[in-house]
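Only one chain is given next, in structure tokens, and it is the form predicted alone.
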Amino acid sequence: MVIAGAVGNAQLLTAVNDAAARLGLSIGLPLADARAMFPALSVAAMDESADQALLEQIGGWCLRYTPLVGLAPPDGLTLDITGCAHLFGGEQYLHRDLLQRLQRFGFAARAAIADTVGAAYALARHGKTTIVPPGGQREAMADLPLSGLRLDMEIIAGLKTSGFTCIGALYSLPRAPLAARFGTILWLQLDRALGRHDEAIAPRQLAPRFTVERAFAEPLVRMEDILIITEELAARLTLLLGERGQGARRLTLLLFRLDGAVQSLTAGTSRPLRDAAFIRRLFVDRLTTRDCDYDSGFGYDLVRLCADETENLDAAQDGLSNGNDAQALACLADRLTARLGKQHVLRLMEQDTHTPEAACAALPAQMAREFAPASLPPQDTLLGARPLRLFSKPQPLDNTPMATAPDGVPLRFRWRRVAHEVVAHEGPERIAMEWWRGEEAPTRDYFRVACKDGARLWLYREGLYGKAAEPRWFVHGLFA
């Protein structure tokens, strides 16, 4: 079986299985030639998006070995295991465990451990050495083909034409002539592989600030057991957070299943949190939501709890008699958010603007850092009363109203196909828009009017006479 896809204007083989490789087929061979050689060949179409999704899934599973996992498409992963190998008994045991598990999942994989990304890349694809001793990448890479340096095919073809077939042939050459012909990328890639030039790994996600985990010889299946372990891990996590004076703002629970699937559950908090029982309660609410696809399958063999975001949290003593209403409200917001989602649990927050419809915004409740009542300035007695109901979008009048003066209050107007006659009014209250918005936001004159039919409305005129070509009138709210 082979996989073929469009490369440029040609259909080429992009992958072959072992049986096809034994027949002499290789990546890059035209599909027409392969079918001419073997008419019964089984061909599958290349699907780059599916390959990328599978690589992402395997990368998520590799988080059991290290939090720093980078993608090396189309078929590779880069794991930074610095400081992690001892958790598995050493590099040799980590290497063996990784390949054995991938083999049980049905994948053919090769892996190599080295000081540099470039050396590990070359050895995993072309070498026989699996673990390179510190500083030994030069000797280990000497006999490997030039394709191990991650160079363009044109550069590799040019080097082969010049008589260079392996990486070791480049060690003693003068650099200037080859750099002038092939560019500096040749020596940059070689220096990266040899450790002379740093090469960073771009992880698929940032490493969490604090992490605790527990592995199991016998997998867990029941949700009740998962929650018990979650509270146990939360207790260990709170100890770590307390030692550093931190509190969690976002928590992630990772459940590693036996078949390689990884389930990730995230819960946010309104304020820094350091309470094991409440952390467990958050994930109880998270696991019972409709969008949670909890499926233990054959069970979980590793559970990890991470504090992805933290803030300073100093110890404080609560009062002996009065309850902490702000903390209780924050806890309620956290539980509702975990169950319903942050887009459904909102809180009205004041905004720094005079525009009535923008004076407050509905934001996710967890974005509010403090739930205690804010100390607002005293009410300005000169400010007019605001209507009980404010329209989110002002509604224009059906006609140009009749007024006693061009800039006065209207006497009669039509709104929602109903004629209204004004019997009493107050105003105007002038609200100027922000100066940086320019002419697109003209000044408004607001009037509180009482109509003969009992309606009490909040009207405003947009634009000033003498400055606007034709000022317009709107209804912005209703009084009781």
Partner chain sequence: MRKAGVSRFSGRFSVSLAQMQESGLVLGPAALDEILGGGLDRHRVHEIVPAGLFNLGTAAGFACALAARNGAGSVVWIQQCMAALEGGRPYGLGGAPFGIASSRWLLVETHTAKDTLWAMEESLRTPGVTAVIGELAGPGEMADLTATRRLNLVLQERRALGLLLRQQFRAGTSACGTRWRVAAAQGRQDGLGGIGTLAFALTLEKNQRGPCGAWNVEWNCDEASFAALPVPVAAPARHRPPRAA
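Next up, can you give the form predicted in complex with the partner chain of this protein, since the form predicted alone came first?
Keep in mind that what follows is only the chain, not its partners or any molecules around it.
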């Protein structure tokens, strides 16, 4: 069985299994050659996005070992376990635990622990030693093939033709001639692997500022248990936050399922939060709604609560839920947002513009605090009447209204397939579009009309008569 995919313009083998490898097939061989050698070969198409998604998923699972997990596509992960190993009883135990669990999920995995990302990369792929003692990467890497250095295929091929086969052969060479031929990247990668040059991993996500977790020998299955644990973790998190004088702005609850799936729930807050009961309630809503893909399966063996973003919060504000009305409203907005989504819980902010749809902007309630102006713009006392309800997309009239004069007051028109007869009107109010924004939008003439059937509409004519484009009519809003 082999996997083949397009590399450049050629169909090459991108992965082979053990049986195929025993037949002599290797990665990089053209598919046509492989088929010619073994007509009965079973071939599957490469699916890069699925590979990437799987790697992401495994990376998410690796968060149980360290908050700093970087992806090394196509097939690797880099974990920064500085200060984490002792939590698992030491490096060899962490190493064993990681590989055992991955094996149980059905992955064939190799891992190596070293001082540098480069050394661990090389050893995990080609080495026999799995845990390099501090400072030992030079000896450990000496016998490894050059492909362990994370270099382009051409550079490695070039080095091979020059007679170098292992990394150790490069240690004592003069640098300038090789740099001239292969570029400085060769020495940079070698220095990185040996620890002469710093290299940081690019983590999938930033390490949260505060984290509390609990692991279980027996997995949790019932929702009620998870809620109890969430509450307990929230209480511990609030203690941590309280010690530093911080409040959480964004919280993540990670549920590590026994089979390796990780479910992550994120809840934002509109002001710094340090209230265990409220943190619990934020997640209860998420966990108990149907649309949350909550499926405990074989149960969860690790529950973690992180405060991803925090802000200063003075101790005087402890106990938000019984504070003043503004805080209560912020809590309400948070709860609604946690269940309905950020774009669906909105506060209004008046803008200094005449364009009706932009004059009152709706912002997510959780962001409104940051954008709130210090003082309201002065009220425009000459502002005409504005409707109570505005269509986000102005609705065209079915026909051009009958009017006394082409640009006069509409008298009869059809809207939503019903004929309306105007009995009273106010207007027109002319609103010119903002030419300084660049786009050429036609001027609008707004009319407020009362119809015989009780409709109170805000109509407008877009464009002027006598111009190239025929004016069009719209209903923009409904008055009370």
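Numbering follows the first chain given and starts at 1. Fair warning: this is a prediction, and the values are worked out from it, not measured in the lab. Rigid core here is just the name for the largest C-alpha set that superposes within 1.5 Å across the two forms.
Superposed on the core, the two forms differ at Leu457: its CA moves 2 Å or more between the two forms. With the core held fixed, the Cα of Tyr446 is displaced between the two forms by 2 Å or more. Put the two forms on the same core and the Cα of Leu397 is off by 2 Å or more between the two forms. For Arg417, the Cα deviation between the two forms after core superposition amounts to 14.3 Å.
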